[in-house]
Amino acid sequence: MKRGQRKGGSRRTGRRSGSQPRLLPLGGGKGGVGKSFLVANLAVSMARSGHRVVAVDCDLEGANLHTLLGLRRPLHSFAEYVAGRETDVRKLAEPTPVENLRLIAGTGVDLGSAQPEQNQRLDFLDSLRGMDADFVLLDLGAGSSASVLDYFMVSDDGLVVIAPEPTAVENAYTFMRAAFYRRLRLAMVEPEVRRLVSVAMDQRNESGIRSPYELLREVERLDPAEGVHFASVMRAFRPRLVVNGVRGTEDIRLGFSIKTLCSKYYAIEPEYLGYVSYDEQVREAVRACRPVVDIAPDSSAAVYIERIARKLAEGPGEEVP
């Protein structure tokens, strides 16, 4: 059996000629929840299913995706693009030990000006859409800065990674809310409506707007036509949730609880994509600088990661049972 081909199945042929790759960013607000770990393992899993994959480390101030993929000293980096030393994004992608998988690392950054300006970020995303690949996975940094949010919301299928602990859950809510409002503000045409969205981003604003539903009513009152567009943008924002480090049934249910609360209070309709169980073999894989789907493919963590990878490859569909 050829590498990259699954037992009992046919090798994928990749995207259709002339189509763009799907951009899959992984964020979540809090550091240490496993974003880089999941990007590395999902990328390997999808590549070994025959998909052409590019993994991108957008966390320039804490880049470690290359280490998790076993590349100790990448030859190129996204930092070269930020610094203006390389404008062709295709030249930044280098092969990994896994067939079909390339990496754009985040090493060698100038810490004095680590993050690109907004126009440069959008140009970078446009360049990624022109990559010869089926999927581009983006490993985002911690927090809810404009740079992180732009990578998350401009892309196709944003994944929010959550650890089953109170601080991670709180950060996930903050992250989704910030991405939601930034997407709304940038999508609106009328300056007064954009100003209103900016006001609502302050949870203690003096206008008394405390939820997206209240904001929608204000937009409809101000400009009915923009209100229709506003409602459409609201409905289109559907982040996908992954709970990492699950130890029991209560942790599994966390995804459903977050989904319900987002719908009720934030006007956000996330999809619960799946979860990854807590597994000691994950720690061993990280220490070995190799993906767990590589060194322990039968481990519980690897099995659930493979399941999520298949769902991502198939596109939006049924949620975790």
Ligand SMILES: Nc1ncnc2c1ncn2[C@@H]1O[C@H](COP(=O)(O)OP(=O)(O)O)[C@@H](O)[C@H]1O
The other form holds:
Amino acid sequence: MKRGQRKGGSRRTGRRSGSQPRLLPLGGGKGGVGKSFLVANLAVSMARSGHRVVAVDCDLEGANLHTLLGLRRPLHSFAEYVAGRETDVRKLAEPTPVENLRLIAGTGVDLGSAQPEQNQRLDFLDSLRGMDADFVLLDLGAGSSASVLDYFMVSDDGLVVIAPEPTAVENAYTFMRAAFYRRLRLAMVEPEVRRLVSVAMDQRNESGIRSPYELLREVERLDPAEGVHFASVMRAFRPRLVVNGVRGTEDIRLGFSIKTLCSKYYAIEPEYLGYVSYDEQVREAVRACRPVVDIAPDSSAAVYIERIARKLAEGPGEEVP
Ligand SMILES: Nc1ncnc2c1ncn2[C@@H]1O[C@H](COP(=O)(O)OP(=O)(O)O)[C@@H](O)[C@H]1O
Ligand SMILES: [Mg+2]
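Just the form predicted on its own so far, so send over the form predicted together with the ligand.
What follows is the entire complex, opening with the chain shown before.
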């Protein structure tokens, strides 16, 4: 199988018994913007609605998803797979205090070789598609390294978590651009086209390719068949934005402006999936190692999270009104 073909099958559907689980990665480029908090709470919310959910901590160097779900010492970990001690990914998933929700933790890392090699990473992701579950949520580490991007590219519409502050916004753009170009490069078969994509990844490249549209024209010129494929991969890439920690309408509007700018300058057409308010009860829930959707279901953060969880579970929902 070609690397570009590894991505998951069907698009958004609800209950998925008998089919592959839907893989939902949460990334965003910046640390501390709420990725792990959202993975934990979305996973709990979806599980409480009756979906079979597995939450996976892919942030091996900063693993803390287990703590947010109230598991102090997980029995198993993705790290065992990386170290070659367990090859069956299904055996890594352990129950959580929440019915229908299992966790693949990221603890117990050998700091000497914390990250899996690319092939091992891709095999792990392939195995997740064989899990007996409806949804598999992936908690990604910070940054836009190849390893983080591979996890993000398990689907074409992964979630990008953004905090309403310039540094987080900047990192989110970098993250989306990096994911987009990596996606294009892996999807292309012709070595010459792949080389062109690599050239275009450098914004100041000497070939003068300044945007994905210019890159597309170059690819079409080089190989018309690859040009058609390239354009379809470009269109399929639709990350979904979540603005976390909003304190007012200006923060809410941020999602729309990022969407517009992505479309205008980067040829990326994200969907604005939703936002979550800044809420002191989140901090209290984190301190108590409990999901906010459980201990404060009426808090504004919990209400917005439930709304996003419903959209994720119920199919192609509407964008933020
Ligand atoms: N909506 C929110 N309101 C208030 N605090 C939040 C919110 N989202 C996240 N936080 C705080 O930010 C901290 C960092 O979140 P975390 O999920 O660990 O970030 P990341 O995984 O992106 O590095 C959390 O422990 C929590 O205290
Ligand atoms: Mg985290």
